[in-house]
Structures are given as C-alpha cells and as structure tokens.
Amino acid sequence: MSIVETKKLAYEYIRRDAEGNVEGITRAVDDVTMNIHQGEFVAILGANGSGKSTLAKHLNAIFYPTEGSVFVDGKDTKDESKLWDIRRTAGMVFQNPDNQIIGQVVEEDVGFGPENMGVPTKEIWERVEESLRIIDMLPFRKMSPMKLSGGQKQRVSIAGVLAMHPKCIILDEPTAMLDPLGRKEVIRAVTALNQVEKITIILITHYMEEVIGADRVIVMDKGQIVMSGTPKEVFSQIELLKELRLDVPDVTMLAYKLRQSGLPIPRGILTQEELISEIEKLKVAK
C-alpha cells in the first residue's frame, strides 16, 4: 500500500515585481509521478535546483500542487479538512535543527507536538520517553537543547516528530549543517527507525554515503525524476550521475577507477567490504 503518492505533480514559483505584476515563472517540479510504500526507505537525490526540496515540501502539505495531486495515506493534500491528519501521518524534519527546536528542555520540546494534538498528559510523557529512547537521547531529557551538539539537536528534532506517532518521516537535508560525526548519528537513528520501528523514511540529501542503506534511490534533475532504482542500480551509472552533477560514494568511485584500469571489478560497489571481497576473489583466481 502506498503511504505517499504523487500524480503528475507540478509546482511553479511565481516571481512578481513591487506592484504585483508577474515577472517570471519557474517550474520547480515538473510532471512527477511516484509511489512510496509503507515501510520503505527512499532517498531522493539531486543537484542544487533539481526540485528535490520543493518535492519534499509537498509530501506533508507545506506546498500545494500547481498541477496534479499528492496523496498521503490516501488523503489528498489539497483537502484542507485533512491537513492535520496528513501532517500527523507524514512528519517533517528540516535542515537546521535550531529552527525546529522551541523548548527550553529536551523533554518539553519533544512533547510539544503531542500536546498540540490534544494527547492526554500521561500519554505525552510516555511518548516523550519512548521517542527519546528510540533515538538514544533519553539521558539528555533534562538538558537544554542549546547545550547539545548539532547531531544531538537533530536527533531531538526527529524525536519530536516521532512522538506524534507518524507513519512516515520526511527529512529534508537533515545533515547538511552537521559535521561528519553528527551526520553518522542522524543517519544511524533514521535507519533504526526504518528497520526496527518500520517507519517509512523519505530522505532528501546530497551526501551519497547516506543513501547506501536505502531500499530505493530517486534522482531528480530540472524538476523531473530521471533515475530510480536500488542504490546498486543507480550508482552503477557513474557517467550519467556525473552528467547530473552528482558524486558517488568514495568506494564506488575507487571501484570504477580500478575497473577502468582493467580489473574485472563489478559495477555498483557500495561498501569497503564489497570491494575488498571482490579484490580477494581476483587474488584467488590468479
């Protein structure tokens, strides 16, 4: 069953002058049709200006389609009466955690969403504890968010969404402002939510290493979906990814260069372990 579905989705940014006259129109998303199933981990890639973040903002009704439709758990995002149901179903985590954290204490921040939903007080604190435990932040529940690292803050943001019991979490470049350690913390937490809690994950990112564990990778360019497949299928097409101004994981590039030098290394190597295994096979074959 689809948790998120788009049908011929298009979105236009309209630029106006000081008098309100239209100066230009940019079609940021152009005829996008896709289905994301409950429990999937889907990564969406694309260079700057590809439309991936604009697409993400449609998936919990921050933006409304110029053309076409978006359905979240079967509900049309253009139906205003379903807005809060949609946003409870598909929670959003943004790039800068400081823009999403509003509480003075971690546990208060995590409980803010359920409180606004009218969840009874006893259940709010149960949800807070559950969410912080899941993302491994329970020891920090009494701390000020301002004393946390960037990665810890982003995990608190995720816990705040998680406390609303969503079926799907959309993360719009959640590690863009973090250091390498913070990025690993966040991706590890997101992967656990998908694998253990069975929450659908939609990850928008430009860090290629973050998508290796995804079930499916969607690549966008000029507002359209231009590639879709497993990480191995997508990263097997290095020449096309280069044309789209995208990198590949370092180990994938190394395997590509070894293959270019004449070694029979298969396409789509994603991890060091895979590459080492293939090199060991070559040694045995000799």
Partner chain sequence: MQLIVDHLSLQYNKGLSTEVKALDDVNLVINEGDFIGLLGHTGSGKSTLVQLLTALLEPTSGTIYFEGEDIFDKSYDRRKLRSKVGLVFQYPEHQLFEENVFEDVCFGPRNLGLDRKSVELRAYEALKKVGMPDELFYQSPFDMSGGQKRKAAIAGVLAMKPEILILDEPTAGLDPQGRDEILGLLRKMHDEDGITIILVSHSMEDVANYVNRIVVLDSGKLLYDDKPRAVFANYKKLEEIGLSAPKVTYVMDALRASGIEVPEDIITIDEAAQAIIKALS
Given for the second form:
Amino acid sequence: MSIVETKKLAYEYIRRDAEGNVEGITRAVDDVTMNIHQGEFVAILGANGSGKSTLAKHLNAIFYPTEGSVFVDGKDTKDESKLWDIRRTAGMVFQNPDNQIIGQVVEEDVGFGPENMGVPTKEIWERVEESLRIIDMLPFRKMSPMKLSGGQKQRVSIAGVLAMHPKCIILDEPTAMLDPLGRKEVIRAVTALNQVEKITIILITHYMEEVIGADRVIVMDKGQIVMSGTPKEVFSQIELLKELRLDVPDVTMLAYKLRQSGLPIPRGILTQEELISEIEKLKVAK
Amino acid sequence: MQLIVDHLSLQYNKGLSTEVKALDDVNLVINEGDFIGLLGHTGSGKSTLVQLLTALLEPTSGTIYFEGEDIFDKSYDRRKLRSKVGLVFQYPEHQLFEENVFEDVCFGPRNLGLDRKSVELRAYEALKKVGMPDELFYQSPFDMSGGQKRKAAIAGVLAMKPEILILDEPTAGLDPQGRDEILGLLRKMHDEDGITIILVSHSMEDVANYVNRIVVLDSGKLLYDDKPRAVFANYKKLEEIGLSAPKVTYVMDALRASGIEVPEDIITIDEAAQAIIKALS
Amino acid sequence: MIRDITIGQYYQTESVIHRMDPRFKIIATMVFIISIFIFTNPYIYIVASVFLGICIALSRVPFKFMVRGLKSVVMLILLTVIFNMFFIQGEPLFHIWKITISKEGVETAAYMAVRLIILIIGSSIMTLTTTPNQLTDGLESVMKPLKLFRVPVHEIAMMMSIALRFIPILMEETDKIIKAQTARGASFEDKNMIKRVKSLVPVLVPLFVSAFRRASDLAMAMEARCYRGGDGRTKMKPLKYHRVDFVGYVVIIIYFACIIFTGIYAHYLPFGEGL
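One more: the block was the form predicted alone; return the form predicted together with the partner chain.
Below, the chain from earlier opens the complete complex, with every other chain and molecule after it.
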C-alpha cells in the first residue's frame, strides 16, 4: 500500500532581484513521480540545490505543487480540509535542531504536537512517555534542550513527531549540523523506528554512509529523479554519481579502485564484511 | 614565524558548581609550513583553543607567544596578531554582512587601515584565490549557495594576508563536491603560498587526505600531537573519546585479522588499494 | 559577559517553588512588586528582603546564579542612582564642582537602587523556577479576562514564550558574531560615538538575518506539528492548584499585611520617616 505518492510534481518559484523585479523562474522540482510504500525506508540523495529539500516540504503540505499532485495516505495535499490530517500522518524533522524545538523542557516539547491536535491530557502524557522511550530519551525528559548534544536534540525532535502517531516520518537533512557521533545516533534511531515500529522513513541526506541501510535510494539532480534502486544498484554506478557531484561510501570506493586495477571484485560493495569476504575469496583462488 | 602555546588553561565558571575546564595545561608549537588537523569530540576544547590563538578569549593561566611576543600582554597589539593569524568561523552567516561579496571581503583589510586602492586590490586577489566567479563579486552574499558563502568567508579572512589560517569545520554541511573544493583550496594555499593552516574537523577522511600533522584534544587536554599515521594507529583510544580512524584503517585491520598481510599504517583509499593488490600478488 | 544574563532563563532543579502553580507565582510576583513600591522606608525593605531570602532558599537556585543575572543590569541601576542623586533638589548635603547633592537626592537614589535590585531578583525567581511553557500558560490564564476586549491572549503568551526560549540562543549567536568580526580586525571600542554606532552594523546585520531565518524555520516547524493557534488546543500540563498553592496564597497575604502594617507604623521606629 502506498503512503506517499507524487504524480508529475513540479514546483516553481520566482527569483527577484534587490528591487523586487522578476529575474526569472526556477523550477526547483521538475516532473517527479514516485511512490513510497507503507513501511519502506527510502533515502533521497542529491547535491545542494538538487531540489531534494523542496521535494520533502511537499510531502507534508508545507509547499504546494505548481503542477501535478501529491497524495499522502490517499489524501491530496491541495485539499485544505485534510491539511491537519496530512501533517499528522506525515511528520517532519528539519535540519537545525535549535530552530524546531519549541519547549524549554524535553517532555513539554514532545507534547507540543499532541496538544495542537487536541489530544486529551492523560493521553498526551502516555504518548510523550512512549515516544521518549522508543527514541531512548526518557532519562532526559525533565532537561532543558539547551543542555543536550546535537544528536540528542534531533532525537527529541523525532520524539516530538512520533508523539503525533505518524505513519511516515520525513527527515530533511537531520544530520547536516551534527558531529559524527550525533549522526550515528540519529541514523540508528531512525533505522530502529523503521524496523521495530514499522514507520515509513523518508531520509533526505548527502552523507552516503547513511543510506546504506535504506530499502531504496532515490538520487535527484536539477529537480529530477535521475537514479532509483537499492543502495547496491545505485552505488554500482560510481562514475554517474561523481558526475552528479556525489560521493560513494569509502568501502565502495576502495572496492571500485581494486576493480579498476584488474581484480575481479563485483560492483556495488557496500560494507566492510562484503569487501573482506571478496578479498578472501581471491586469496583462496590464488 | 612561530606560535608557541605555553601551559595554556581556561576554566569557565570558576568556583561555581558548573565549573568547566575548557582547556587544561596545553603545550603546542606551531611551525611555519604546518598543515595541522585539530581533532576532538564536541566540547573537547578545540573551539576554545582556536579562539585563544587569535586572542578572542583570555586564558586563566599560561600564555601564547607569537614571534616571540606574549599575545596576552597588556601592551601587545592584538590587531596586528589578528592580521597575521586569521580565523574563519564555522558558519559564514556569522560574518557576512555587506551588500555584496566584494564589499564584504574589503571589511578585513579596511580594518587594517590600508588605503582604498590596496584594500580593493587585496579583496580582488582573495576572491580570485578562492575561485569566486567574477559575475558573483557584486552579488549579495545572502543569496549564495552554502559552498559559495563559505568561499566568501574564507576570502574575507584571506584578504588580511594571514601567515596562519585557522578554519573551524569549513566543510560542515557542504555536499561532497563543495567539500572537495574547499579542501583543495586549502591545500593549494598551503603548497603554493606557504600559508600555515590549522584545520578543525570532524571528518577523519578529510584530515587523513590533507594534513601533515594531527593534534587531538580530549576534555581540554592534549592527547596526541603527531603525524597522521601515528595518531590513527591509536584508533581504539580515539574511539573511546568519540573519534575514529578513517574507514579504510578498519578495513585493513579486519583484513589482517583474516590473515591477509597488509601494513598497519594505512589511512587513505589509494594506499589501501595498493596494499591489497600487493598482498594478493 | 553576554552569557551572564540570567533573566528569562529557567534553572532546572527540584523545589517547592518549582512545583507551585505559575498563576500563583505570577500573582505573587505582582503583589511583591507592588509591596516594595507603596511605601518608602527602610523597614519595608528589610521585611521584603527577608521574605525574598526565604524564597531564594526555598527555590534552591544558587544565589550566585541570580547575582550573575544582576550584573547585566548594573548599568541601569547606576544610571537611576546618578539621575536621582543629581537632579532631586532639597536640603544641600555637599557640593561637587557646580552640582549640589541633596539629602533627598541621596535618599531617593538609595531607595531606588534597593528597590530595583529587589525587584529584579524577585521577578527572576519567578522566571528561574517556571518553564516558559508554564509561564505562558500562567499568563494566558491570568490575562484571560482581557479576551473580552479582543486581546489575542494566547498569541501574546505564545510569542513571549518563544522569545524567552530564543534569548539565550541569540545571545550566544551575538557572541560568536562579535568574535568573527573581531577576528577580521573589527573594533567596538572607538571613542568616537558615530564610529562606534557604525561599528555595530557588521554585528547587527548577521544577527538580524539569522533571527529572521530562525523565525521562519520555527514557524514552519510549528506548522508541521499542526500548530494553528489556541482554538481546539489541549494542554499537557493543565493548570491545577494544589495545597501548596493555597498555602502560598495565605503566605503572600500575610506578607502583604506585614508590609502594610510596617508601612503604617514605621514612623514610630527610629528612622521610620526616612534617614
């Protein structure tokens, strides 16, 4: 069953110069058709300016399509009467943790969404506790977000979305402002949400290591989808990714270099374990 | 030109229950021609150290000597220091303010009290150096992409003609191409113009590929100060303090564990590829 | 220096004051402020200071932490003192150059300084022990009667709470911007006033740009979490008076009675009518 669906989605905005005169029109998203199924973990990759964030903001009705349409859980995002339903179904986590935490105590922030939805008090408390437990932040519930690390702040943001009981969570470059430990922490939490809670995850990023665990990778360039497939399929095409100003994970790059120097190593190696077993095979063959 | 850090310590909130030793008895000598990677987990004291190096903070004890002079001495001219030791902060948004990029880059040299002609010449050279396309010179810095803003910010400091350039995570938030451009630029400035560079970074891969010396801080203390290979050989300890070695170091380690003879001190992908080919032939 | 401003910050710990209802804390703070302004004599300030001391002890917020907050308003206090001292006329006490300092001037200045300090510490107890969310809820509830006059009470309360949350963030940001510009050779200590004001431009522009960016990000994040104003909203922590709040009301009434009593009968005590 599909949870998020876009049909020939296009988004244009008008560029203006300092005096407010129209300079031109930018088509940030161009003819994007995709279908994301319930329970899937989809990563959207792309260089800065590829349109991936603009696309993400359509998926919970922050932006509306210029052309085409977006359906969330079968509801058209242009239908204003369904707006709050859509935002509840598809929760969104943004890049800068400081600019999305409203409460000054962790638990109050997590409760913000359910409060807006009109959830009864007793249930809000249950939801807050449950969300914080899932995301492993329960011990921090009484703390001020200012005192938390970047990774912890992002987990609070995720808990805040989780408390709205969404079917799908969209994360718009949630790790771009974090250090490596924080990045790992957030990705681990997101992966667990997908595997244990069966929540659909749409992860927007430009860190290659983060998408290895995804079910599907969509690569965007100049507002269009240019590649789509399993991580293995996508990372097999190193030359194409380089052209799109993207990297590949280091292990994949190493395997690629070995292959280039004539060793018979298959394309699309993603993990250390895969690479080592391939090299061991070669050694035995010798 | 030499920068000597001598028993430098800085405590915040001294005497309160929230006392933090941001920097604890650090000794360090920065020589001309160094390309240093400064590593440490968030809160390890690296930002504090770089701010002390430019006299933006005052130490609680210890001091720093630049060209033999104590930079915290009351009579020392700190503006002179800042013209020679440049610091680029992590977010370019914290320094860009003029209507266009060119004017913004002029800000630094103008503060040095130069005449208009040399200010503009320096700004032009700096923007050329960072590879800013001519047609963007008169664009508002606020309309530019993340990578271009970063370049404009670096040019703004470069225009002061520093002998030492310190950059606080200059690649954070950039996409792979933007990252490679900035790092390539730093290498060029180091190799061609002989600028000493201190790169504060979280990315072990960036550091392994570019620097010739690594300084590691942990809880305000200096933990390692050595060649990259030697530092990354301690990857187990690095992990304990929230850092790591480059990914390929782990691959090499696992290969050795399964009986494939590869050297221990490999830190870049190219080295790793060559070592594996050698081990298999 | 900028980090030292503690007004509007929440200090997290467990205490009776922390547990009290924000409505009570707001009303009590208002009563307290009124109490130090209705009379002018030293005994009032003694009673008020003792009461304040007890509150500080109960709040378990380190006194040092509060005093640090005071540092940031030292200038304001000094200014008040100087104005009062120089411009209030009366019985001449002594002369400095051409200015006459009067007895009344010194007296008023001293009273004003004490009042301001008590006022600031008193209200910072409220903000230090109440989370902005509680404060918002409290204000919203206390101001509810104003809704009849079409005052957007919920919106005002929400705006205040968000402002409070972003003050420390923007302070930190200001600090960073000043440092970034100082590293580029900027100086903020010019003797010339015009140059000094001009030197603030490189700080203010990035600060405003960033504040607007944060505001727009935050608005988007709030909308994404289904925020649509006060209607139909439920509360995670609805305000409910507990026994401790009723005790609080009794205590504050007794305190106020003490003040009135001291104010009326103070002139029987030495210095009761002023120093």
